[in-house]
Amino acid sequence: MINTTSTATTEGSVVAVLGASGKTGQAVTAALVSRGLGVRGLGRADLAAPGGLRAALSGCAALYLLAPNMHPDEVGYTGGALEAASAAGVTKVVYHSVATPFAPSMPHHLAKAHSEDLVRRSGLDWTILQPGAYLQNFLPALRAEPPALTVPYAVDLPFGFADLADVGAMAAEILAAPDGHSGATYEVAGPALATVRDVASAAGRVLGREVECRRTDAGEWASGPGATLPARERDWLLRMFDHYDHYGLPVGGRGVRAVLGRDPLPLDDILRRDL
């Protein structure tokens, strides 16, 4: 949880970041600050405070709307945030969705598809970001000793891995721009599709040592790392792994160029920077 704070000095120039304490919210906040925008980071404490989110959004011109990961009712959460934003006088919203939102086999993706519909019908000046799976999710395993990637889905199917830094930079560019992004939906991913094995190979080149890559059984994951999760979240993740095991998650990378005017970095460059 975080408290409501602001780095802006001019009322109306503040951008609210809902979900600012997580890794995505931190990346968006850092990118906004680097652009000289005022930021008001909002978390659970702000939603529970007197007046709730509407009061917390008072004086903000724009909102980066990010629901908690695996939220049990993202549609209700998003709808409530949009209503609060409209009532508080917020005019611009960037909604953090996901690549391939309309995927009925993945409940948390499907919730974002329905939430996107609410955003599009909100009456606000909206833009939607659809990032692929974060490449940074692999960093803890690559920093371990020995470095290795073990995942409960196929390691040779295509993904469009997103760079968290690009998500933050794109959000800041859209929120800073006076116009040009209204009604747009942008996918966020790297310059080319890649497999988990490709990530391990790139990490091996960066680290100068072999990085093992293997697929583990989903049941093994469920009785191991997944055993500590609530049953609903574990089930949703197992359904996501099953989808990945059949289809991967291909995502195009042209959205980065459309917003930032440059190509996304290749795997080796991102891993060299982050490792």
Ligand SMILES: NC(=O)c1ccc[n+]([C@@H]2O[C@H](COP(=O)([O-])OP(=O)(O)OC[C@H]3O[C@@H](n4cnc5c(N)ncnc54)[C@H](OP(=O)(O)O)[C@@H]3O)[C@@H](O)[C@H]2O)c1
Given for the second form:
Amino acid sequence: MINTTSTATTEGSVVAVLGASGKTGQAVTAALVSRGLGVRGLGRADLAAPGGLRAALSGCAALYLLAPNMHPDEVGYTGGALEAASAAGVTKVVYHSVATPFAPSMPHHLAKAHSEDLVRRSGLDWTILQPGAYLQNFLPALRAEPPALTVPYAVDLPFGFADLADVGAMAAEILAAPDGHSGATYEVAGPALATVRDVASAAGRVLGREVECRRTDAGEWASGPGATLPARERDWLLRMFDHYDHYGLPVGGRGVRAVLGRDPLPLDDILRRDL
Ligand SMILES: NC(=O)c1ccc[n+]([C@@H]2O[C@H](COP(=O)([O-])OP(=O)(O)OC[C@H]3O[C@@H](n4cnc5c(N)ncnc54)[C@H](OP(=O)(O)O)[C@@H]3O)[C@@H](O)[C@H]2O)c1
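Given the form predicted alone, state the structure of the form predicted together with this ligand.
Shown next: the complete complex, the earlier chain at its head.
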């Protein structure tokens, strides 16, 4: 358990972040702290002992609930966290879902559709965020030498890429000023649909050099970068790439304006900030 206490914190305003050490958890934690909320970062150690999560949530007013990436049983994980939150007296939960959760070809999306149902029937005061694929997923490849985007799916299909900074800012706004967000589900994405090729072009403008954009074969990915993954995770990712290869993952960006009162940043602005 990691306590990040800020000056304006009172015990009642502490927000627990489950999975705080990960990519999403860090973005959410940083945004909550900058809004003056106390954060209790929780991770695997808090889940290990029976009753561990309930004890770790004691005294927290709210829970930011995100499941580990590609968890084998996200529905069970979410259900357990909701039960622990209720038992610990937590009243508000923000569930970190995904855009297009009901996509039966992608097990990790479908698990989030089922988990959303648990959240909505939990009896807690809930809000759900549904981010598109994070634009930040591309940063390691864009920081490499030479910068290049090589993906095992179509590079000319539409996506609604989410800015992790918006995920954090929306979580903080909802948890710091919860009025009006009860029972709401918000998508998180950029101001316009974009392709992977658009991301490479934007990165090229920001970096002032050409950024190659290439679709690789899924089999090549599986025997290359994907080879070190456990078989189930590799299979689930291959199913996701196949979905992306046929449909992309289009997501609208109006949810950002609904919560933050401003539009999400365009690709160039995010990449200029992050690269
Ligand atoms: N990546 C995207 O583009 C995207 C888009 C939309 C939604 N999402 C969703 O966002 C969520 C978080 O993704 P992420 O990339 O931020 O995850 P991440 O970086 O992999 O972090 C996951 C967190 O969960 C913890 N964890 C890992 N395995 C665990 C286990 N078996 N039991 C308990 N805790 C465990 C990790 O702790 P340790 O430090 O101990 O490993 C870490 O704090 C996922 O549900 C994902 O589906 C991702």
